[in-house]
Structures are given as C-alpha cells and as structure tokens.
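First, one chain by itself: the form predicted on its own, in structure tokens.
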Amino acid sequence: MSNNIFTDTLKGIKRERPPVWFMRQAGRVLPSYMKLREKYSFREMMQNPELAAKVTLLPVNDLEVDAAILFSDILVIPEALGMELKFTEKGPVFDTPLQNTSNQFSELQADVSKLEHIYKALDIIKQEKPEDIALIGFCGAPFTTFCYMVEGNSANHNFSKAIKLFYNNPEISEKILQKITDLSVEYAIGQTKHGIDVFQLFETHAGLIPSDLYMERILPHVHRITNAVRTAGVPAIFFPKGLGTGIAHINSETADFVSIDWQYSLPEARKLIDPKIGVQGNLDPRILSIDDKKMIEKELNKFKFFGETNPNWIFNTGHGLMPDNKVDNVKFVVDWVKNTDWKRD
C-alpha cells in the first residue's frame, strides 16, 4: 500500500475508500479557471506548457480530487496529422473536414513535433504535483476522432456525414482510422515516457453505431492503443460512452478499468463486464447543477453499497463536468466520498 489511493486502486489494492476525480474537472466549473480565461484563450492555455500544467493542477488545489488529468484536447491528433483546427465559442471547427476523401486522405501526414508542447507540460506537472496525486494522460479513441475529422464540427451531434462515410466507404474509413491509431499509439507511448500514472482513452461517440459493428471495426484499433500503453507499464482506462450492453465485450484484453456512462446502471454494468477489470463512474453530472444538496446526497447514497462491495471502483461522473455545474456541489461530492464510511475493514 502506498500514499497514492488512485494508483493503489488501479493495482487492485483494497483501500479504505474509492478514489475520486471528474472528467473535465479542469475547466469552466472552476472560478480559478475562468479567471485565467479572462487573460488567455483555450488554445493559448493548451499550447503553453506552463499554463497547461497550471490548469491541470487547479482541481487538485480547488477540489482536492485524487488525480489530475492532463489539460489538453482529443483533437490534437488531427492537428498533428496536418488538419487546421479552430476553437470557437460553438466548439472545435476544422477548416477542411475529410469529406473529399479521395484527395484529402493522402495529405494526412503525421508531424510529431506538434505534440512536443504536451510532453513539456507533462514534465512540469510531474515535478509540481503532490506525490499522492495520480497523473492521468489521455487521447481520443479512433472512432470519435474520425467523426470530428469527417464532420468538421460538433454542431450535428449525430455526425451524419461521418457515419455516412463509415458505411458507404469502409475501405477509406479504415485507412483514416489506421492513420489515427498509428499516431495515437505513438502519442500514448510518448505520454508514458513523460511520467503519466494512468492513461484514459475517450470514446465519446461509441453509441453512434451498433455495438456489434463497433466490436468488429473499431475495437481492434482501441486494443492497439490501450495495449501499447499497458505494455509500457501504465494501466489503461477505456471510456466507451453510449456503448450500452456492448460493454459486455470489454474485457481484460481491452483495458484495466472501464468507465461507465450515466445512462447505465453501475451494478448492472458490473455484472456485464469482465470481473478481472475494474469500473469507473457513473454519477449523472447534471445533478451537480441543482441547488438542493440533500437531493445530491440522496443520489450519492445510491453508490454506498456498490462502493462497500467493489473495492476496484473509481468514483467519477458518467461524462464530463458541465459549464453550469456548481463548484460547491462538485466539492460537496469530493468531501462526501472522502468522509463516507465505506465499511471496507
């Protein structure tokens, strides 16, 4: 047993409580982050290693979570493949999405130097973070990245153009996915070399296609990334949002932990998933926007028995924190997790 409850839990060591962190914890829910946004744009903070490190550690100081996740974006991979990306008030937008694939696909060439600022940020975070705080690296999973690259933006949440290409032209789609995966593997391994304690792969849009098709055409790419990280000695968490009962096909060949979205019952998910791997999640983040803390606590109490009987569980939300979440509610959840008697004696 170490003084790091997060890494102990990942290793299967039974601790007195579950570790707690939140997806998108270093963002608009924090007043300290919004103060920085008055001076710097999102891109400036992301590309400046010192600023990225500072933002990464804000939740550790402000919320007292057990882990810090790298402040970056899943779309650094398309940028490193040569696509021009703008961050607007309505979200990320590619100037030239991959819709004329016959011409554009051949122009995708990896430039790993575009990832160097991220590795520098990791070096700074590693030096500055408390010893008992885990450092989480991440990247976007191939299918989600593919959807953004083809659609060009996130205005259409169905990603209709991307799905049309996926069905219409499997050969071109596979080549794009392969290029994404190749660079993602290199990027993930690079993060392990710069001191991350755990790696999370974000498949935000897994639910856009049937789960059997996901297993057939996407999961092999996921395995390449997660197993590259695990071979480097770093555990992997896989977050396949919207996969539904398809999570039954996620096993110890895929990841060490699987993160469950808020649409699914955590106890039911535990029954479906390979018992050899741990689970993470899955509080509905929308409840963190309400005013009634008694209602929040009532929702939290639903997790008590699960936490008592499942020591290989990381407390998290079932998706990222939202801009209208109240910071005092988020801190209330952290305190609740830390102060609850989980009866793990």
Second form
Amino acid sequence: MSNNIFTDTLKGIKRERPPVWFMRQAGRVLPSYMKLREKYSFREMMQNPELAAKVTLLPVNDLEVDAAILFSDILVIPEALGMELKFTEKGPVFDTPLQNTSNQFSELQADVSKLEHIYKALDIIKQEKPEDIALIGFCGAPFTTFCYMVEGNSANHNFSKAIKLFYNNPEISEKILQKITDLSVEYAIGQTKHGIDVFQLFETHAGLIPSDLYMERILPHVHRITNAVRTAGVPAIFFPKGLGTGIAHINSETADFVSIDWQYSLPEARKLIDPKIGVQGNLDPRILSIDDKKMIEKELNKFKFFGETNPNWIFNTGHGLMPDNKVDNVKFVVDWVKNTDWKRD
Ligand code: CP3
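Okay, that one was the form predicted on its own. Can I see the form predicted in complex with coproporphyrinogen III (CP3) too?
Once more the chain from above appears, this time first in line as the rest of the complex follows.
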C-alpha cells in the first residue's frame, strides 16, 4: 500500500474507498478555469506549458480529486498530422476535412515537434503535483479521431460523412486509421517517458458503428496503443462510449480498466467484463446540473453496494462534466465518495 489511492487501486490493491476523478474536470465547471479563460483562449492555455500545467492542477486544489488529467485535447493528433484546426464557439473545426480522401490522406505527415509543448507541460505538472495525486495522460482512440478528421466538426452528431467513408472505402479508412494509430503510439510512449502514472484512451464515438465491426476493424488499433503504454509499465484505462454489449469483448488484452458510460448499469457491465480487469464510472453527469443535493445523493447511494463489494473500481462520471454542471455539486460528489464508509475491511 502507498499514499496514492489511485495507483494502488489500479494495481489491484484493496483500499478503504474508491478513488475519484472526473472526465473534463480540467475546465468547464471550475470558476478558477473560467477566470483564466477570460484572459486566454483555450488554445493559448493548451499550448503554453506553464498554463496547461496550472489548469491541470486546478481540480486537485478546487475539487480535491485523487487524480489530475493533463489539460490538452484529443485533436492534437490530427494537428500534428498537418491538419489545420480551430476551436470555435461551436467546438472544434478542421478547415479541410479528409473528405476528398485518396490524395488528401497521403499528404498527412507526422510532425512530432508539434507535441513537444505537451511533454513540457507534463514535466512541470510532475514537479508541482502532490505525491499522493496520480497524473493521467490521454489520447483519443483511433475511431473517434478518424470521425473528427473526416467529418471536420461535431455539428452533425451522427458523423455521417465519416461513417459513409468507413463503409464505402475500407481501404482508405484503414490507411487513415493506421496513420492515426502510428502517431498515437509514439505520443502515448512519449507521455510515459514524461512521467504519467496512468493513461486513458477516449473512444467517445464507439457507439456510431455496430460493436462487432468495432471489434473487427478498430480494436486491433486500440491494442497497439494500449500495449505500447502497458509495455512501458503504465496501466491503461479504455473508455469505449456507447459500445453496449460489445464491452463483453473487452478483456485484459485491451486494458487494465474499462470506463463505463452512464447508459449502462454498472453491476450489469461488471458481469459482462473480464473479471481480471477493473471498471470506472459511471454517474450520469447531467444530474450535477440540478439544485437538489438530496436527489444527487439518492443516485450516489446506488453505488454503495457496488463499491463495498468491488475494490477494483474508480469512481467517475459516465462521460465528461457538462458546461452547466454546478461546481458545488461536483465537490459534493467528491466529499460523498471520501466520507462514505465502504465497509472494506
Ligand atoms: O478531461 C479533462 O479535463 C482534460 C482535458 C480534455 C479536453 N478535451 C479539454 C477541452 C480532454 C480529456 C478532452 C477530450 C476530448 N476532446 C474528447 C473525448 C472525451 C469526451 O468528452 O467525449 C473529445 C471528443 C474532444 C474534442 C473536443 N474538444 C470537443 C468536441 C470540444 C468542444 C466542445 C466541448 O466539449 O467543450 C473541445 C474543446 C475542449 N476540450 C474544451 C476543453 C476544456 C473547451 C474549450 C473552451 O474552454 O472553450
């Protein structure tokens, strides 16, 4: 046992309570982030290593979570492949999405120097973070990154152009996926060299294709990334949002932990997943926008029995925190997790 409840839980060591953190905790709901955001754009904060390190550590201080997640974005990979990206009011937009495929995709050229500032941010975070707080690195999983690169933006939640290309031209799609994966592997290894304690792979749009097809055409790419990280001695968490019963195919070959979306019953998901791996999740983040803490507590209490009987569980939301979540509700959840008696002797 160490003083780090997060890394202990990842290693399978039974601790007195589950560790707690939130996807999208760095930004969005924190008044301290909003204040910085008045002065700097999202890109400025992401690209300046001192500012990125500062934002990464804000939730550790303001929310008292057990882990800090690097402040960056999954779309740094397409950018480092040469695609022009803008973060607008309506979300990320690529000037020239990969819709005219064949010749366009062959122009994708990895420039790893575009990721250097992120490694610098990790070095600073590593120096400044408290010892008992875990540092989470991350990357977008290949299919979600593919969806953004082909669609060009997230205005159409069906990503219909990307899905059409995926079905219509498997060969080109596979080549794009390979380019994404090659660079993601290098980037993930780079993060392990700069001291991350754990790595999370975000497959936000896994649910856009049938889960059998996901296993066939995407999971091998996922394995290349998670294997690289795990070979470097860093545990991997995989978040395949919307994969449904496909999670039954996720085993210890894929990751150390799997993050469950809020649509799923956590105990049901647990039954489907390889007992050798742990689970993370899965409070519905939208409940953190209401006023009545009693209603939130009612939902939290549903996790009690699960937490008493499952020490290989990390508490999180079932997707990222939302812009209208209330910060005092988020803090309430952290306190609830920390103050609950999990009866784990
Ligand atoms: O979790 C964290 O707090 C760490 C940082 C982080 C961001 N994005 C910061 C961000 C992480 C892990 C991501 C991952 C990410 N980015 C995903 C996968 C996870 C998920 O939530 O589904 C996806 C699909 C993206 C792409 C992306 N980046 C979108 C769709 C948007 C715009 C809408 C939105 O969700 O805010 C972004 C911008 C972005 N990424 C912001 C932040 C804090 C908002 C920037 C701002 O302040 O305007």
